[in-house]
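Here's a solo chain for you in structure tokens, the form predicted on its own.
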Amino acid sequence: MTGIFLDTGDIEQIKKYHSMGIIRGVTTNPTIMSREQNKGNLNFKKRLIEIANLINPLPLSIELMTNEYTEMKKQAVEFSKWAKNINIKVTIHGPGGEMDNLKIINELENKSKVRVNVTAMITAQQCFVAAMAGATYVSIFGGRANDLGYDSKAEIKKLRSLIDTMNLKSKIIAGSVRETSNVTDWFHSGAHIVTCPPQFLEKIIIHPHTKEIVKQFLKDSLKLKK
């Protein structure tokens, strides 16, 4: 699956853009879900199953809520059973640089048959290693990469070349949008998927000059004889 993944846990926003036929999946993370929880009562499992069913067969990526080895495996298998179109987000390493995550990724993909979206990566090098471990998706945080002085477009282009040349199965997800031009720039650079929050997707669609053109069309249409 390639195209725009909506980056949200807001069920109404998902319904809105899914009905337009312009998204190809949904991604969430604990930060997004905690914002949704602050808006009112949120049952984590119930909400994610609701989203998965709504967009089926499009993929939904949900993130683990632990970095402890045994619990990571347990959560990943449990979450993946909630719906057939659920993918599991695993960070490339732990908060202290722990590297057990790559072992988890390899085991989930190759033994447990759980599709993994490796996340929180900044460089093509990190994504390449995750792809070698067998990840279905490798997520590069392009906006954060730019903030840190990297060229996200160059990193994505390099990564796409490596994946294609070495015939790896991973699809590149570019995320952490900072401005609307990121979306088409990252696709042009070779990303298979770009995650986009609803507020940026709205800005991509609605242009002030288009508003003026439409107003003029409607104004002129009143002058036509019926």
Ligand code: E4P
Contents of the next structure:
Amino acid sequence: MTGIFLDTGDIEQIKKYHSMGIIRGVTTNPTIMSREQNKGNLNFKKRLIEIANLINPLPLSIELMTNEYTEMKKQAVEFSKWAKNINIKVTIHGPGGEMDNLKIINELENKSKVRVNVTAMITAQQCFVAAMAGATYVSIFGGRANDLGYDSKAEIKKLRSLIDTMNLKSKIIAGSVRETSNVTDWFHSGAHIVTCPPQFLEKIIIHPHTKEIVKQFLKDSLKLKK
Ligand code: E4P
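Instead of the form predicted on its own shown above, give the structure for the form predicted together with the named molecule, please.
So here's everything in the complex, that chain up top.
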């Protein structure tokens, strides 16, 4: 599945854009879900199952909430059992640089048959290693990469070339959108998927001059004899 994913846990926003047929999946992360919790009475499991069922068979990414080795494997299997279209987000390494995450990624993909979205990556090189570990998705945080002085478009272009040349299965998800131009720029650079918060989709669709054109057409329509 390639195209625009919605980067949110807000079920109403997902319903809205899914009904338009313009999204091809949904991604979440603990920060996104904590925002949903701040809105009041979030049942984490219930909400994510609701999202998975709403967009089925489109993919839904759910991120692990621990970096403790045993607990990570347990959570990954538990979350993936909630619905067939769920894939599991695992950060490429832990908060202290713990690299066992790659071992878990490899085991989940190749032994447990759990699809993994390796996340929290800044460079093409990180994503390439995650792709070598067998990741279904590799998520590059383009907006944060730009903030750190990288050229996100160049990183994505380099990564796509490596994945294609080496015939790796991973799909590139470009996330961390900071402006609407990121979406088409990152697709143009070779991302298979751009995961976009709802507010940016609205900015992409609605243009002030289009509003003027529509007003003109409707005004002139009134003059027409039916
Ligand atoms: C993808 O789902 C990422 O988790 C998300 O796009 C990160 O965005 P941020 O850099 O604004 O936290």
